[in-house]
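Only one chain is given next, in structure tokens, and it is the form predicted alone.
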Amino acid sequence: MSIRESNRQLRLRRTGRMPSDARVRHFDELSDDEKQLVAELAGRPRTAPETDTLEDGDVVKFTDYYLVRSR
């Protein structure tokens, strides 16, 4: 994983449906690094820097299902 350099932040935002056109990444699919940082937003009101791999839009399954936004 690596960090874009821009001063976009990443968050995610647990959700119950599923935007049609939503590239959906499950949780063993990714890095590890993008594991620890999913791990770590996953419910929680925090974010941390934009990655090139997941992006505005995404759904991971985790847990549940969490909607990448970046902003």
Given for the second form:
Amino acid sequence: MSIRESNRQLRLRRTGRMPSDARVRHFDELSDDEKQLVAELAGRPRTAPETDTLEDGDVVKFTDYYLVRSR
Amino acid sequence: MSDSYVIIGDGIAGASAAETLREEAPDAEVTVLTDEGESLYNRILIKEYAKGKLPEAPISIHQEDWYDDHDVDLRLNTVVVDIDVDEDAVHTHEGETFEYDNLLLAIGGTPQQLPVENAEADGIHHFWTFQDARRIKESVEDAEQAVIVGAGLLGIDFAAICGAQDVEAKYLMRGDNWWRYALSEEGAEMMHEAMRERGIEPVFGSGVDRFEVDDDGHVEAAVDPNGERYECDFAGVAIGLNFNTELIEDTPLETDDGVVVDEFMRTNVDNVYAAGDITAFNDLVLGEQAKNGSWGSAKEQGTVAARNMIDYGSEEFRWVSSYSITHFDFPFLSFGHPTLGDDSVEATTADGEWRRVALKDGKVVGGVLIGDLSPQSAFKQLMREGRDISDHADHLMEPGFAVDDLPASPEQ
Ligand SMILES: Cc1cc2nc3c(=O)[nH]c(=O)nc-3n(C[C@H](O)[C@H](O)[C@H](O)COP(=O)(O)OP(=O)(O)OC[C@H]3O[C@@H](n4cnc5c(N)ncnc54)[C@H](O)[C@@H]3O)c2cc1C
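The structure above corresponds to the form predicted alone; please give the structure of the form predicted together with its partner chain next.
To see the whole picture, the full complex is given below, headed by that same chain.
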């Protein structure tokens, strides 16, 4: 994972509804750094710099379903 | 003439090899043969489908047009029945022959059946393919009581499916706790508690002696070795995998609970490679032959195998795998080889947080984290570096542990 050179910040929001076109990824598909990031952000009101592979609109299956927001 | 590559298996190992070959050998002829009726899908999300949490669509990874677009010849419903390494050819159940310059075996495993009476009855399920997941979902939705057997990483998926579908289940385990080879009772109890909260009752010192069936041949109970009878209309069995090595029994390919490969994923036959769950590989991190059974590792092995098929020796497989459980409110992650080692350290680091690290000759070889995953990168780093931490193992149990917290080794 590399941090993108942008000012965009990544957040994870718990989501109950799955957008039909969302890319859904299981936690185990992520790189070690992304795993670390998701474990830190999930369920917390925190942000982190955007990464190369977690895209706005992606859904990650961790302890719940989390929607990736990159703004 | 361009090189031809035949890949058996369109799971993540075979498919990532096909992708890499297409990218790095654009002129190569690539053929993928699979006995399944559908192209690559996300095997680690099919449990979410069976739980009723995900629809089918996001589980597909490669639609069939992906293969056309990438000029990969995909053959679905094609069982390879014979490999002729002298003629460089494989034969299918329909008598077709595919010749190759390089062959990749990415054939994974098949769930084992319990060697007990009525093990094949209706309502008794094993879990490997998307088709299995569809059958499981249909069956569990109609069920009221279930029995689960197999106290490991796949068994707990059955438990989570029953929990999500509001089916009460007895989880029959032979030992005193779930995944007893990797967790002590203290760590496992956190998992048991999470199961109980979802209506899954762990039963220890148990197992299955036989299944009983009704007049239609549908399972109606499991009887354990103590004579206890557990009524059920659904049973999930996840007691391990048989690696699909029967295909190569009459070949000179070396096997040892899988297909033996070196760190470049090459077998003892020069133009035959293997990748994914099927391999018994030279684990450069562990320093001995090992097996991995995880998505990330299978994907990486597929990529590495493809690169070495193009140019042998170009890339080693050096990897610390991990496997997580995401069914509960807290995370669980196992890494490396948590069931190996000659020593271990463990601790409850905070309420709801537990960790165990397995050591061999003073070096980290694997571990389990429950609740707090923050030290995962540090532990994996120690494992990759092969650092001897025998004098400082207790440091690993400190909340917020970082590799820099360890005193420098004498030679540094
Ligand atoms: C229910 C379930 C949940 C899992 N959860 C996780 C998880 O959370 N995290 C994780 O990291 N891992 C998980 N795993 C393990 C992970 O899915 C596997 O390690 C990985 O998918 C292995 O990939 P592979 O390509 O080596 O093998 P497979 O995916 O098994 O692919 C092998 C393919 O080869 C085909 N094949 C075999 N023999 C032949 C033949 N003779 N002719 C033609 N085709 C053949 C098979 O049908 C199959 O399609 C899970 C597995 C299952 C079943």
